[in-house]
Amino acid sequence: MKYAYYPGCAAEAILKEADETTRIVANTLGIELLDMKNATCCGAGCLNEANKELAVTINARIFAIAEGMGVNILTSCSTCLQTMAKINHDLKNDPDLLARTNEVLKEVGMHYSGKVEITHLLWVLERDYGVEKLRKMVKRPLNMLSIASFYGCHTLRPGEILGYEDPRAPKSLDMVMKALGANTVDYRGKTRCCGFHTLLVNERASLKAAGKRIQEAKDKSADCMVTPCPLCEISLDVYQGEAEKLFQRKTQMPIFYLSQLVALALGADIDSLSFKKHLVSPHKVISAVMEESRV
């Protein structure tokens, strides 16, 4: 199991724990992540709106790097997943677009044949590595926890392009959490938007979306929430305090990035998992897991 690793800008600069713990999980499970040293930002969809041709070319260059390495791309960012998967889909299904793009890539001595696939850490854990195999690797079962899985828009939609699972009834994140020993709670907002992408345009709408998702999980007695998207974690954790003010309701819901909980269950050193960086303290949740593992 070998992949060209594309952490994405958010995981490299803002939410470094997503990148750091992804590497810990991969190393523990024997998944080889090959750094793409010359890869650039994918544009996160914003570039596509401003200059579609430039967005396609920049992403095709990223794909060409991976193709030259002879491996597919694994990302830990859902927004990067959606952006790259859509452009890769367009390139593979439009020979003229691929040809025009390669004319530009030729100027820097590169070429993309359309052979690379884009995948996410979540999909690799659930399908490629496999939940049964993952279950056997658990050293600290999370069986004391009731966890609310929050999938995030960009891991699910558009379903016709991502094509991994039914965006209306996904199971992958819940399956991974169950493999770690956790109980999972079902709630209405698990497939809805966290509000991140409206934050700079309409802060109130963004906070309302984040707050509703957290309250829905809280009302189902979840101990914490987990997401495979760094931007969702930022929205639900960093802005939770502002959402509490808007709704005038304290939730204090710990929010985890996927690989943090996986690494915890696999027995990783607690100090390496960056739990102290969370704005909503996960201390109670982590203490429960550690206490249970000592029994």
Given for the second form:
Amino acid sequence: MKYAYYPGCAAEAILKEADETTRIVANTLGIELLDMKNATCCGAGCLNEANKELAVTINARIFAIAEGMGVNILTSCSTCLQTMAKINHDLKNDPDLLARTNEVLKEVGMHYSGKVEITHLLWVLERDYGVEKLRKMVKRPLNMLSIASFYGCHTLRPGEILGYEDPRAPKSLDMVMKALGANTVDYRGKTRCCGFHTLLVNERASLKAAGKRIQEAKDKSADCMVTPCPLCEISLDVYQGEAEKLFQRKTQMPIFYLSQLVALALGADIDSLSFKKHLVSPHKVISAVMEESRV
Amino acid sequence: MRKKIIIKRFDPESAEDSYLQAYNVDIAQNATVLEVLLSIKEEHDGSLTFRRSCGSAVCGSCAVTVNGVAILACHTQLSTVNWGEKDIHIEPLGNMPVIKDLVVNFHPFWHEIEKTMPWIEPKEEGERENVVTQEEAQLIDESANCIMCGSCFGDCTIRETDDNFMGPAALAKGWRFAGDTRDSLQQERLELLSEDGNMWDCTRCNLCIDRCPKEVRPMDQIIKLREEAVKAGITDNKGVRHVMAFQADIKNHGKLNETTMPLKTVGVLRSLGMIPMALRMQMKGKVPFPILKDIEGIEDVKKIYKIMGVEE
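Right, and the form predicted in complex with the partner chain of this protein, after the form predicted alone?
Expanding to the full complex; the earlier chain stays at the top.
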């Protein structure tokens, strides 16, 4: 298993732990991640709105790099996944657009023939590596924990383009968490939005969206939440304190990025998982897991 | 098949709040949610109140929420509801006040639609009629399919958290007319729809695309509005500054400068208010160094911008 690895801007800056722990998980499971040092930001759906053709070309350049490496792209960010998958879908289904884009890429010595697929760490863990194999690799089972899987938006929708699972009834993240030994909590907010993409435009609405998702999980007695998206992680963890003030309700819900929990269960060195960087302390949850695995 | 159907009831004439009522119902294999509601009303409880008319997904009257998802009751077979709770929970649409049981007051929805001036203001009469090409018609085709059922509005993330947000149906309607080549008010419409609470407040959650029973794809129409507003030079707002910062950062460094993004989007004054938050993030090692190392091959990226005629 070999992929061109695309961590995305958030995992390279604000949320480095998403990148670091993705690499730990990949190393442990024997998934080879090849760096794309010349890949740009995908534009996160924003570049499309500034200039659609430019966004297509910038993304086609990323796909051309992976095509040159002879591998598909694995990203650990849901918004990067959706942005790239939508543009890749357009390029694959519109020969004129692909030809126009290649006219520009030719000027920088590149070409994209439309063969690359975009996948997400979550999908690779669940389907390609497989939950059965993953279960056998667990050294520190998470069976003390009731985890609320938070899928968010951009690994699910639009379903007809992403097409991995039913966007109204997703199972992948729950399956991965169960493979790690955890109990999973069902709650309505799991396929809804964390509000991240309106944080800088309508901060109050964004914080309320994050707060509602956390409260929905809290009301079902979840010990913590897990998300496959660094942007959801930022919304739910970093901004949770602000959301608490807005709702005047303390939630103190620990939020994990997917690969942090996978790496924890795989027995990674606890100090390499950046739990100290969380704004809502996950100390209690981590202690419970460590305590249990010592018994 | 016998199934437990739990309905959220509300009677304005009783002093009680809303309550849940369960019915055990025999359901034919292909029964729609509407047929189930009708059979409950006929066989179990005549007081159950809901809206319905055509039964053919044309009139848009019968939208309700089933296990947390807004659907058209006549357009959804109960056996296809594979999401949410094990029992079937039927509730009124969200984001609107309830009148009785499953009937909501659509006033907030219509109020937003009205704001968009949903009519064509024709261009000055010329010698012949305004010809609309097939390509031009296709641009507004999806948005013209709306049957105003309110499903997108009822489940909209931002409408749930901000009453001031126009919502997906009205914004799609806004594009229906702003994108119509026969209309004379395009600039005015785009300016109106660029104001706070309108096109730039959408969080791109894609829920409205999932919920719409008529393939209107409201969020896609919101994105068309945004592209047109940028092209029309309506750029003095946070939304446009945000997307332009992406365009500039990718050109200059190949990636985002997340440290300067808030400053570029909301401006110096508003950014000052974010300092306490920034300090908390700084303490947790979450504020990256503001000077970025360019990606390898940044010259190629700059060349692409130049070839495509994009300044910044």
